[in-house]
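Just one chain follows, in the form predicted alone, and it is written as structure tokens.
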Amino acid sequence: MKILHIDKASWDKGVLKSGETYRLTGPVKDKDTHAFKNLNDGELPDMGYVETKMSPKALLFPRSEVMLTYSTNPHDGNCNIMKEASKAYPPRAVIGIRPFDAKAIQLVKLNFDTEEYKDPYWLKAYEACTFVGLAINQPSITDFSTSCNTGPFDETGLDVLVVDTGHGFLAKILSTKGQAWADAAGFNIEAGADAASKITAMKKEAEANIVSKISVDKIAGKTVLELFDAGHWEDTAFGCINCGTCTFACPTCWCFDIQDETYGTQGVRIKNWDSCMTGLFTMHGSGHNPREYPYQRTRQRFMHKLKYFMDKYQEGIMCVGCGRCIKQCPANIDIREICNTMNQ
């Protein structure tokens, strides 16, 4: 596995050069935080950023995406025939994605890429991407990623892992797509023989700085009804206002709704983000709602992430420990506490 050395002066030049081959996406300053956005000509990703309020999942799973178009004009030869919306999927380099966000994409892929069902929109966007990760040297206080089968230097789902050493970058090439991006950027200076051990030492230090932990060892052995019927759910959800902030910020939440919108004789079918935390999510056409009360919706969210997903996919819990939901919840509901309660 090749490790390249890139000095910081060469980094900017190389990234811009790779933009001749790839559509570049990366973290940029956005008001009081950072956000992943398509970079303009000459714009560089901010490799000094701490975190983004929203995860990069919207790159593959847009908040609102036109899937199909149609016409209701009787004089149109294609009247009432739905056609796939015209889209381009040029090669995209996602630069600076954090390791737990890359791991989250692999968890979401379990849902959108199955033997029975494949989401062509998500998969085309995914296949076009080269993921250039940025290791986390100083994890935040709410980072519990090492309890979620990932971590600050995790390589899962990445094509390149970039490590900031202070004076420069070490770039660990993890796939042929990663090598192609490095070639396009002109990065070709191999690091010294001690590069791998240096990355390993930095990884151990970063992981040691994660003090926040959860336990899930007993959840897998419990039945669904043991957890579903537990007596703590109303107390757990007491402060929840069902705003859905946690689901929108979460890198592994994949719920969506599909709606048709018609303007005159032209229409579109759109896939929109949705949230299990809203009352409308499970509302039946009859008016009946099987999750009528807010605590039932809170229970659904955590049962899905911490039990249903684990049982179905055998890939651990549906959480990568990024801590976004903890920081952004207006009611201070903490997934770590709920997970430990369920485990006990």
Second form
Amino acid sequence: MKILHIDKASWDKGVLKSGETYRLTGPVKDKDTHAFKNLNDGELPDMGYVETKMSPKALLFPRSEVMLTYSTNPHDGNCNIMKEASKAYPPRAVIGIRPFDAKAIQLVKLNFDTEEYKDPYWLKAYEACTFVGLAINQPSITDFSTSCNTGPFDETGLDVLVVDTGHGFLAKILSTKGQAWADAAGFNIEAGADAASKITAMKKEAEANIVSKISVDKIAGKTVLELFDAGHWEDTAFGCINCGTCTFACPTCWCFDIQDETYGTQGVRIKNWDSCMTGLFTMHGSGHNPREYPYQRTRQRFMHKLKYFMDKYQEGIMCVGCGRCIKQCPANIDIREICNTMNQ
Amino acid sequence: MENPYIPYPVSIDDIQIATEDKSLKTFRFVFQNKSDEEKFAYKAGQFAELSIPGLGEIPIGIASSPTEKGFVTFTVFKTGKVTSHLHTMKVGDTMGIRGPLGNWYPWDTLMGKNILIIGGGFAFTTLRSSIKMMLDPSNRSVFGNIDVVYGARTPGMLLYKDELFEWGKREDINMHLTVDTEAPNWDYHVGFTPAITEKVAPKASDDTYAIVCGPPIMIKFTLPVLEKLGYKHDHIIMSLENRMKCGIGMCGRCNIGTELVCKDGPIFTLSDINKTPKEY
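Alongside the form predicted alone that was just displayed, please also present the structure of the form predicted in complex with its partner chain.
What follows is the whole complex; the chain from before opens it.
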């Protein structure tokens, strides 16, 4: 596997050069935190960023996305006939994505790219992307990614893994897409023979700094009903106010709603982020609601992440241990504690 | 890449009031593009999203039979925004249908078997599709005995009455119609569906399957009857409903445990359902 060495001055120039071929997206300062945004001409991703409040899932799964268009004007030939909204998917380089967020995209892919149905909006956006990941040298105290089949240097789902060595970057090329981006950036200086061992050592050090761990071994061995019917859920969910912050901040939450919006006689059918935390999410037309009580919705979220997903896809849990939900929950709900309770 | 969110354009070809209280109407749709009809090849038990631009979509069981060509029918209860609007629509109007969606009654397993169909109220749509399909001359010999227990509050609330009475005259199907209380000119059973089921249901055997579709209260009291009659849980087949949006297993709201009602269902055996949380 080829590893390039890029000094920091060349990095800036090369990234901007790659902007001639790719639409660039990366972490930029946003109020008191960072956010993944499309970069303007001449704008560079902040490779010194610590974390983004929201995960980059919105790049492929926008908060609100027009899927179809229609006219309700009876004089239009296509009155009341839905058409796919026209959208362009130019090549995009996602610079500085964290390894656990790239792993999350692979988990979300299991939902949107199935044998029977493919979500064309998600998939076309995904296929247009080249993921240039940035390894995490100093994991945060809420990072438990190494217990979630990923980690600070995980290469899953990445086309390039960039490691900040302090003096410059080492860029490990992981796919032909990654090579194409490096070519477009003009990055071609191969790193010395010790580059691989340097990355391995930094990886080991970063992983050793992760002190937060979860285990799902007993969850795996229990049945869905054993976990669902466990007596702790009302207590576990007691503090939860069902605000949905965790679902929106989560890189692996994929639930959505579909709504129509008509302006005069022209309208759009939109896919919007939705949340299993809301009562309307499951309410039947009759008014009957299978998850009528708030604790049932909290239970659904954790059962989905830590059991249903595991059983359905055999790809581990639906959590990458990024820690966003722990940091942002207004009620101090901690998925690690709930996981421990479930794993008793 | 096929876009599973785009509905096929259809025209409303016929509208019939289905029940005496006018809360249900049966809509017959024809596809505006012939090729879409071929793509919409379905099996009895499946559903589709009826799509009205500006209002939204609703998941509704397909009431027509795959043996009926040139159209598809749906019987719709007026309950929310989309269904209320649909009830105001007229013959000739354009709207959309997305599907067919979900799985179907396990017809491969049911070949050569006796079938007991138990329906209640307006959950008879996919059962009508199934009966019509099984009674088709090309299919009837494929199945064993067919018994149907169908109950409604009053005779006027039974769906597809003309067909029910026609089937009642046939030798190759046993119809057991019932209403909750005595009614004028009603010569059939009187009583709740579970009680009638207990009286008329064929004996349980490895070769006899029950298909149950109805309101929760009917299901609650029918399942113990079937158990008492000796029906094994993997011989009891049910169709579930949950709130749905995408219909293709992606939007995340209709799950019962690991199973997505829209894609892995809506048809499950009772033994499957027993393994899942009762979140429906």
